[in-house]
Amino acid sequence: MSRAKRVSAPVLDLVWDDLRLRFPGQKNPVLDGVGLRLEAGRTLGLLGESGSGKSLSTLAALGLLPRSAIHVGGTIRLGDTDLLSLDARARRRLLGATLGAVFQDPSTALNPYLTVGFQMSEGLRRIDGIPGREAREICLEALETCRIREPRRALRSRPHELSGGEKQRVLIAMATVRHPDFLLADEPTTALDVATRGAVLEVLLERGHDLGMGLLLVSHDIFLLGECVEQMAVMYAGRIVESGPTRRLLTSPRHPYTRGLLAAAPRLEGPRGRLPEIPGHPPAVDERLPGCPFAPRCSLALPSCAQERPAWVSLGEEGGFACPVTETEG
């Protein structure tokens, strides 16, 4: 075993609780009530449109938030540590020992001057503590698992040197090479060719599975989600409206965004012709109503819902879901 890996310990579970962000001139928060909770050695997927907050509740755990960003309310928990309180010293430390992240672009996430064998090894190097030659081998194995192919010559490439599928391969080793307990992977995969999508997100996959870690996936592909993940939560205008194990959002979903959603999304078999679509857009922050931001674009919704925040309704082992409308359904 790599001394990449540590004494093994109790892993606690990732938390996102009540956790309330704003941007100054806006009136309303950007992430209004976000709860969510990523197990030890799960997998959740974070299914919604662009901008609905999908990656800023992603970029707040890591601590990369803007730094315009205004913290309201809620909590990032792992165990009793809030990370939105740790100053960037016990951040850094947290970072890719703890937290593992992948990008969706990697050329923009890795540093076009320096090698691929400076950048995975440098934590290793840092922070671990483990020379210069061992920490090459384990970047070499990290590699060798993530599929690519030359792995001597990826360690001294640099990132342009690269295949966009060679880059987020190494992306993924880079985010796991000290083996985190978590790793929250932001689209992975829209910055690549649909040949390439699949081979990479196995490699995510097998990876996380290998090393045990929680795998939070994020993407606006419902049934790309519905291939990889136990669990998933659906986010609409900066808020949770609905969660549970995949296989019931999939089957009989509860929220009608959820149903939009799936009844968009393109599949091979079923009818041809035009797909149905969700009318409107998504709100902007200065339009937020009190009530449900999805009424306006709701064919279900009542008067109140545009004046009355939907409660959560717990639907015990199967999840939850936000809407008054549906909550009488069996």
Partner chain sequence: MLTRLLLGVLTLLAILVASFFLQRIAPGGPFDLERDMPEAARQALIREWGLDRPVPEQLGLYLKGLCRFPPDLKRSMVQPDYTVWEIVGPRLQVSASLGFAALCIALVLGIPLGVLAAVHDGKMADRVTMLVALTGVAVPAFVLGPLLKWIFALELGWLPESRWVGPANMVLPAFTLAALPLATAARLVRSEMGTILRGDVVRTARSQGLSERRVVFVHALPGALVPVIPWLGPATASLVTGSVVVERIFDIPGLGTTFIDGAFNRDYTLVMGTVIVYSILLILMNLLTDGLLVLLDPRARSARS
The other form holds:
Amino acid sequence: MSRAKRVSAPVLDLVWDDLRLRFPGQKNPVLDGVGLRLEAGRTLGLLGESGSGKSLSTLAALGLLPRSAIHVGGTIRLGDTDLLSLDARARRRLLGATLGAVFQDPSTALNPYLTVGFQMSEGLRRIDGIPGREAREICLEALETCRIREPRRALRSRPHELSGGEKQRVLIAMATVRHPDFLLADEPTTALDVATRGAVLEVLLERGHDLGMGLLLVSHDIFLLGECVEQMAVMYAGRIVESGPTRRLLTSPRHPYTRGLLAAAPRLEGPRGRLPEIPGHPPAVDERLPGCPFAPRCSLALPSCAQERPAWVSLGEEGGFACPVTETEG
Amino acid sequence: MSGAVSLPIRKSWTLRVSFAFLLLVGGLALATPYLDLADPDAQNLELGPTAPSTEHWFGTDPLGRDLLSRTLYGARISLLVGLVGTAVAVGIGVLYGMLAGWWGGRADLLMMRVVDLLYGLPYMFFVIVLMVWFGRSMINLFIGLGAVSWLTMARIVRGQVLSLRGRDYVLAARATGLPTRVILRKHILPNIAAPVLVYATLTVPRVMLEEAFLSFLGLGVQPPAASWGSLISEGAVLFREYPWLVLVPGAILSVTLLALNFFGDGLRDRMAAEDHPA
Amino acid sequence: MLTRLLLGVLTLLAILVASFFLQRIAPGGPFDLERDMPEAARQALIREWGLDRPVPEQLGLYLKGLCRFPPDLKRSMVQPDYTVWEIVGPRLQVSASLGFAALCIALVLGIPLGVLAAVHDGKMADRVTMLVALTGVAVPAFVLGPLLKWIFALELGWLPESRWVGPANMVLPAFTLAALPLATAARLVRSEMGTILRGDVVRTARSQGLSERRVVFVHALPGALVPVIPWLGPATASLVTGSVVVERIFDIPGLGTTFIDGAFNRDYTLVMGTVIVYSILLILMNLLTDGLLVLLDPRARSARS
Ligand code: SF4
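Having displayed the form predicted alone, please output the structure of the form predicted in complex with the partner chain.
Below, the chain from earlier opens the complete complex, with every other chain and molecule after it.
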């Protein structure tokens, strides 16, 4: 399959630049300098444990953060546009059209009172002004490419009549029905049956590929990401600790946390969820150290680690990482 | 996660203000006989009804009785009825709820079904009938109000017991062959005391409101005793000419009910926050 | 649905039996109030009404009358010139229109208030709305009624102060009666709406780029209305209770007053008649509620079809 090229203007990259967020009542920022680059038409994996801030990073780009979140600094840019400084209306215009999103739990994401067809076609009809019949055809096609069996029946049905895997596929079709340039998928298979995960992930990747979308795949599973994304970023305690091409991360990881993750689970059928081999837990937001947040769990930690914030070590094409200790390894 | 941090602060503010107000009302009600007040029953027909003045802060009623003094004495009755009625309601509700929760299964289903049904009835009519047909005594008032105010309590207790029933220490107590009565009293009751107290706080304003409702219909506290409700009722007759006769006790009743509700809600939120620390 | 109906009939029967027995075991009777009635005449009346027979037998006779078509509610014991229906019928009309108006006001104002508060969660609009709602709960009808009357009838003179002769007379009593259910509806909707607005369904809708108005009204509102429906039953019960007070304040010849008067006069047949009318009303309301829930709940609906 060849990458479907867009006829329209070249699509810009989606860039998180030193994004920092805080919640009231907490003294430490929950996102502490997140930097990511999701290139147009490419795939990026965002890896992190729950509470690391990976979902917040996604929601921030969509403008769907909890209302209490405070923007401390940094930007999320699409070309020259800073998404965080857009007003609500302008930001809304991007959603569905430029940025699509798929979330974790398909069982609660669809509106139980409305038919699948209504929900799917709503953006087409209401925002793009496409007449109902035509919108229906577009939805049918999207459902078909997302391998929904009997798409006509699916359009007429209500969410509770679908299985979990079907629901997530419907949500993928729905998020992409207006052909956005980017698709942000936050743990899209975690809530599903083990048996259906692979198929749904395949649909997601295929759909992204066919439409030439930039795909951000958020997951806690390093091997899942390893098999499907080109670039990867590892998040820990609100920071990106390592990033780079997937191959490089898997074969020669530089940050001790990434190494720990790789050592934690065997390649095949590895345990999901917890990463038990690294002792300890990620710190709560207000228990994070001023220096390297990983220090309490790191076997290489030096006394200075807890105090000084590790500088970013760039590896050029090969990404980079944030650890002065392994930097000297050469 | 963020809301949970800021919320209790706001809540505890209302909690404190309402608590202070309730202390004031309660204190005044207790102290009333020792205060240098006009006799609440002393009539002064020459004076008749007067608007609030420096001499009679709340004015006087058509019989020339001092409304401030009557309101304060009324507070004693209103609060008393509220507390005793609540005590009866708590007694019934806790017993009913504990048994339903303890028995579980079909008995529980049936008992809760009955509660559902009773919820849908205009139960005050029952109290009305009771007061009319069996005499307007204080005892009947307590029983009547208590008998119709236990439903929510029963639901809450039942839920608590249902969840406690499977706990280790309860199972252990059962295994040693302790009689149900003892288990319920020794092991279950102490553990549901906190929610029971909180919801009792929320029952008090409801019972007070119900008392006032009955008194307004002339079915509650009988003269010469007066509660806030009966003061309002007396005033309502002459409302056209002397609106303050209703508005003064009415305002006090409303603010007290508001404070009690705030206080109970605040306690409940605090308890919920302790159960599930954010 | 059929079991529901059966349960309703059973409830009705239980209420009837309970009120019947309550009446009979209470000391005193319907003909005690007329002091100057000679004892012989009193005894004759008691015999005529069958009050000297065993209570179960009386109950049987009464129930038998009810099973006729049209049901026989008997004559009023205290005003024997009228049948119970002749007294209850017109008053039911008054009370029903008052109650219906109040319920409409409560829903039409309460639901939007709840939505408004939820949408502005924690902001000024929310605080103000919820203060209004709390006031509705804490200010009883017998305080609110006179207050409204004082402001709008006596001071401003905009509305008639009492009685029941035209639509303008309905305004104050209907609003007085509506205050409590209005406040309750607003609180119900606010809390459910708040949960929904923070939930996944709304996040999906927002991620589609839909306007906030569409998100709130098309995606969040249906779910937020769900808890309002089962509440309609108890709400009707509280309207019935409240109507007693409102009728008294505004001098309205309604069913609540009839009930109280009947109870005071020990007019057994009149009380029973009122109880029956009220019970049927409440049972119908509950059936309606169940029907609406089935209609609204997608799971229940597809299970049926
Ligand atoms: S900076 Fe220190 S503590 Fe942090 S990962 Fe590197 S070695 Fe470990």
